[in-house]
Each structure stands twice: as C-alpha cells, then as structure tokens.
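Heads up, the chain below is alone and in the form predicted on its own; it's given as structure tokens.
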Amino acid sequence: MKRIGMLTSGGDCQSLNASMRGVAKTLYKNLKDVEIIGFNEGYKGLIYGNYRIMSPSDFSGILTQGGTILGTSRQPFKQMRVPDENGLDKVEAMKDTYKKLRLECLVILGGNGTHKTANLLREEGLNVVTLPKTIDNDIWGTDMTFGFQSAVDIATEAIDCIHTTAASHSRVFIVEVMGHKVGWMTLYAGIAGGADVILIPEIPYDIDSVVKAIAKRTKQGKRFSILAVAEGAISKEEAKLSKKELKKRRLDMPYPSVSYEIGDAISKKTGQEIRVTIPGHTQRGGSPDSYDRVISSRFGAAAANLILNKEYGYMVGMKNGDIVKVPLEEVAGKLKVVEPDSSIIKEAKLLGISFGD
C-alpha cells in the first residue's frame, strides 16, 4: 500500500480544497492500493502527529468549497530550527512522523514560507511534492498560483461597488488591497476595477505625484477619483529606509494602515474628502472562481502524476499555460515581484493610470 501525506500551510485561500481534490481523485483512480493521510493545521500536524486517515468521500463535494478541510496554521520558516517550548526539535519531529507513518510522499500546499520548509524537508531526505498556493501570486517559478484570481475578483468587486458611491458624493476613495511585499493583486484588481491611481510596493510613490493625478482629473471635470492601494505600498522616502527602519516606522505610525496615512496626506494637500475601504480577509474567502477551479484541478492531477512516476522534490507550476515541474531548490527563498518596467505596467500607464512615481 502507498501512503501519501497531505497538508495545507500558511494563509488560507479559495482553492485549497479543489487542489487537494485534484490530487486525491487522480491517486484513487490510478492506484489500486493507496491511503491518504491528512495532517491537521499544516506543519503543526506533522510536527505533533495530529492527523487523520482520509477516505474518497472526504474529497467529494469540495471543488467549490473555500478554505481548507484540513485546517491550516502559520509556522514561520525561521522558527523551524528553533525548539518549541518543551524543547522539541521540530524538524526531527516531522521526519519521525513521516517515517512512523511509512509515507511514500508528502504533498504540501502553500506559499513562500511553506515552500522554504518543504525544501528543507527535501534536503532532510523526505519525498516531497508541492503545489503553489497564495492570493499574492508571488511564488517564483509559476506564472499563476491558485487562489489569486478568486481574490482579485473580490477586490475588483469592491472597487466596482465604490464607483457608484464615489461618483454620488464627489469624493476620493481609497480601496486597500492585500499584498505586503508584492502588488500583483492590487495591479490586477486596479486595472480591472478602473482605478485611477494604483500604488504597489514595487513602485515607491511620491504623494505629490498622486495629488497631481487627482488634480488633473478634477480639472477635466471628473467628480471623483479611486485609488487601489496595496497594504504594503511605500513612499519614495520610505524606500530609502532599511527593512528594520521601515518596520519600526510602520509600527509607530499613528494610522490604522498605510491607506489612512495616504488619505490624510491627500486631504491636507487638496482639501477633498477621503474615504478608505478595506475588504480585508473577504479577499481570501468564499468559493473559488471557475479559473481557480480549473488550474487547481490541473495542478492536483499533475502533482499526483509526479507521485505515480516517483518524481519527488518538485513544485507543480504553470508556464505559458502549460503545467510544468519546478525543482524545489529553485523555488525556495525567491519572490516573484511586479517589475516596474514590465509590459503590464507600461500598458496601464498608456491607459492613463498613475502609479505615483
């Protein structure tokens, strides 16, 4: 009998269940004797041996279900080599659980931190196959991650809804989109929602440039402006700070978030009313859209196929619409960012969108 472990780690998103279903259905269909063991709450379940034996019925009816049936938790990579409060070596504990259960392979669904730990386990001799999960779409080695498009849909809808109230009240509205380190979500939702200004971490903004863009619209007779702002957006002044200095500045900031700081600055410079809307964790919630259901099913089937062929140590990814396998050592520790000189940025600027630069 082949025993396959499975876990979801890090933040949740809409298509984790669809991806696990893709793996399970393919394994059940192509192996006569297979048992899938699900670890509860991500790596925590693997560390402390908290698991359950799954059955085919567990993976039935979950294609459209958001969240994760296994639960998840955040286990920072930099803490993996640090013993827990009882002195337990987490890495050794994970290896022991893997060996005691006589696993053939461990299927791991997660984002950047998750992939660092997955690669660590590979280096420790475990058979690992991973799937790229994150609403941020920032995993290196794949054009698309599952969860991203569903989250963009929700952020776009938030911007769509703001349009009518912004027009009615002649105000400047800021919609804050998730994304601390990268701006893929804000960029896509901003373009799709018709935002006038898009601020992302990769392109530090000048508040005077933002104000200039708003003033230009006002001069053209436009009664409102909408800004799509990534929660990790930074000013040109902040871009000169070290990571430590920036972190301290954000902690000491007398505003709930960067959007409120930007809004206050715009208000003082223009005298206009500013309103901030934060969709927050709604962007992670609800059912996956059709696009995510399709790529999740493809990712899941491809991951299972790697197991069937005993090809371990890879992440399943997508390149130019095709499913590919990417060595884990090439993925771990790398971030896929929005390049300021990329085609999509140039095209957005041609449309008249300001990036505050």
Second form
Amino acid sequence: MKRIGMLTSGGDCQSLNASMRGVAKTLYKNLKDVEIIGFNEGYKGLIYGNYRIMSPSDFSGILTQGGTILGTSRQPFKQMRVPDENGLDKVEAMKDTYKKLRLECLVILGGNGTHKTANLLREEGLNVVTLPKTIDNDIWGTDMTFGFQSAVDIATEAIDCIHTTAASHSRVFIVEVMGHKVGWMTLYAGIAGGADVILIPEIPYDIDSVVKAIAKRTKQGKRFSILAVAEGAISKEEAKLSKKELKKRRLDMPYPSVSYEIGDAISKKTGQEIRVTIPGHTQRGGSPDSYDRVISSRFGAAAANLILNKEYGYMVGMKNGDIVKVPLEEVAGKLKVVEPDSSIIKEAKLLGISFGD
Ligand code: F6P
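What I would like now is the form predicted in complex with ligand F6P, since the data block earlier showed the form predicted on its own; can you produce it?
Following is the full complex, with the preceding chain placed first.
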C-alpha cells in the first residue's frame, strides 16, 4: 500500500480544496491501494504528528469550497531550524513523522515560505511534490498560482463598488489590495476595475506624481479618482531604505496602513476628501472562480501523476498554458515580481493609468 501525506501551509486561498481534490481523485483512480494522510494545520501537523487518515469521501463535494479542509498555519522558514519551546528539533520531528508513517511522498500546497521548507525536506531526503498556492501569484517558475484569479475577482469587485459611490461624492478613493512584496493583484484588479492610479511595491511612487495624476483628472472635469494601492506600496524615499529601516518606519508610522498615509498626503496637498477601503482577508475568502477550479484540477492531476511516476522533488507549475514540473531547488527562495518595464505595465500606461513614478 502507498501512503501519501498531504498538507496545506501558509495563508489560505480559495482553491486549496479544489487542488487537493484533484490530487486525491487522480491517486484514488489510478492506484489500487493508496491511503492519504492529511496533516492538520500545515507543517505544524507534520512536526507534532497531528494527522488523520483521509477517505475518498473527504475529497468529495469540495471543488467549490473555499479555505482548506486540513487547516493551515504559518510556520516561518527562518524558525524551522530553531528548536521549539520544549527543545524539539522541528526538522528531525518532521522526518520522524514521515518515517513512522512510512510515507511514500508528501504533497505540499503552499506559497513562497512553504516552498523553502519543502525544499529543505527534499534536501533531507524526503520525497516531496508541491503545488503553487497563493493569491499573490509571486511563486517563481509558474506563470500562474491557484487562488490568484479568485482573489483578483474580489478586489476588482471592491473597486467596482467604490466607482459608483466615488462618482456620487466627488471624492478620491483608495482601495488597498493585498500584496506586501509584489503587486500582481493590485495591477490586475486595478486594470480590471478601471483604477486611475496603481501603486505597487515594484514601482516606488512619488507623491507629487500621484497628486499630478489626480489634478489632471480634475482639470479634465472628472469628479473623482480611484487609486488601487498594494499594501506593500513604497515611496521613492522609502525605496532607498534598507529592509530593516523600512520595517521600522512602517512600525513607527501613525497610520494603520500605507493607504492612510498616502491618503493623508494627498488630502494635505490637494484639499480633496479622501476615503480608504480595505477589503483585506475577504480577498482570500469564498469559492474559487471557474478559472481557479480548472487550474487547480489540472495542477492536482499533474502532481498525482508525478507520484505515479515516482518523480519527486518538483513543483507543478504552468508555462504558456501547459502544466510543467519545476525542480524545487530552482523555486525555493525566489520571488516572481512585476517587472516595471514589462508589457502589461507599458499597456497600462498607454491607457493613461499612473503608477506614480
Ligand atoms: O500571502 C498571502 C497574503 O494574503 C498576502 O497577500 C498578505 O500580505 C498576507 O498573506 C496576509 O497575511 P496574514 O493572513 O497572515 O495576515
């Protein structure tokens, strides 16, 4: 009998269940004797041996269900080599659980941090296959991650709703979109929602350029402006700071988030009324959209196929519409960012969208 471990780690997203279903359906269909062990709350379950034996019915009816049936948690990669409060070596504990349960392989669904730990487990000799999960779409080696499209839909809807109220009140509205390190979601939702200004971490902004873009619209007789701002947007001055200095600046700032700081600066410079809307974790909630259901099912089938072929140490990814396998050592530790001179940014600028640069 083959025993396959499965876990979801890091922030949740809409299509985790659809992805696990894809893996499970393919395994149950193509292996005579297979048992799936589900670890509760990500790597925590693997570390502390907290698991349950899954049955095919657990994976039934979950294609459209958001969240994760296994639960998840954030277990920072940096802490993996640091013993827990009882002195437990977490990496050794994970290896022990794997060995005790006589697992053939671990299927790990997660984002960037999760992939660093998955690669560490591979280096430690475990068989690992991963699936690219994150609403941020920032995993290196894949054009698309599952969760991204569904989250973009929610952020877009937030901007759509703001449009009517912004037009009625003649105000400047800021919609803050998730994404601390990368701006993929803000870029896509901003374009889809018709934002006038898009601020992302990859393109540091100059507040005077942002104000200029708003003033230009006012001059054209437009009564409102909408800004899509990534939660990790940074100014040109902040871009000069070290990571540590920026972190300190953010902790010290008297605003709940960057959008409020930007809003305050615009208000002081223009006298215009500003409102900030933060959809926050609603962006990770609810059902996956049809696009995510399709790619999750494809990723799941492809990941299971790697197991059927005993091909371990890979993440399944997507390149030009096809599913590919990417070696974990190539994925771990890299970030897929929005390139400031990429075609999508050029087209957005042609449309008249300001990036505040
Ligand atoms: O990684 C996904 C993500 O939603 C990011 O976009 C966001 O910055 C972060 O997680 C929020 O993390 P948490 O759920 O731990 O507050």
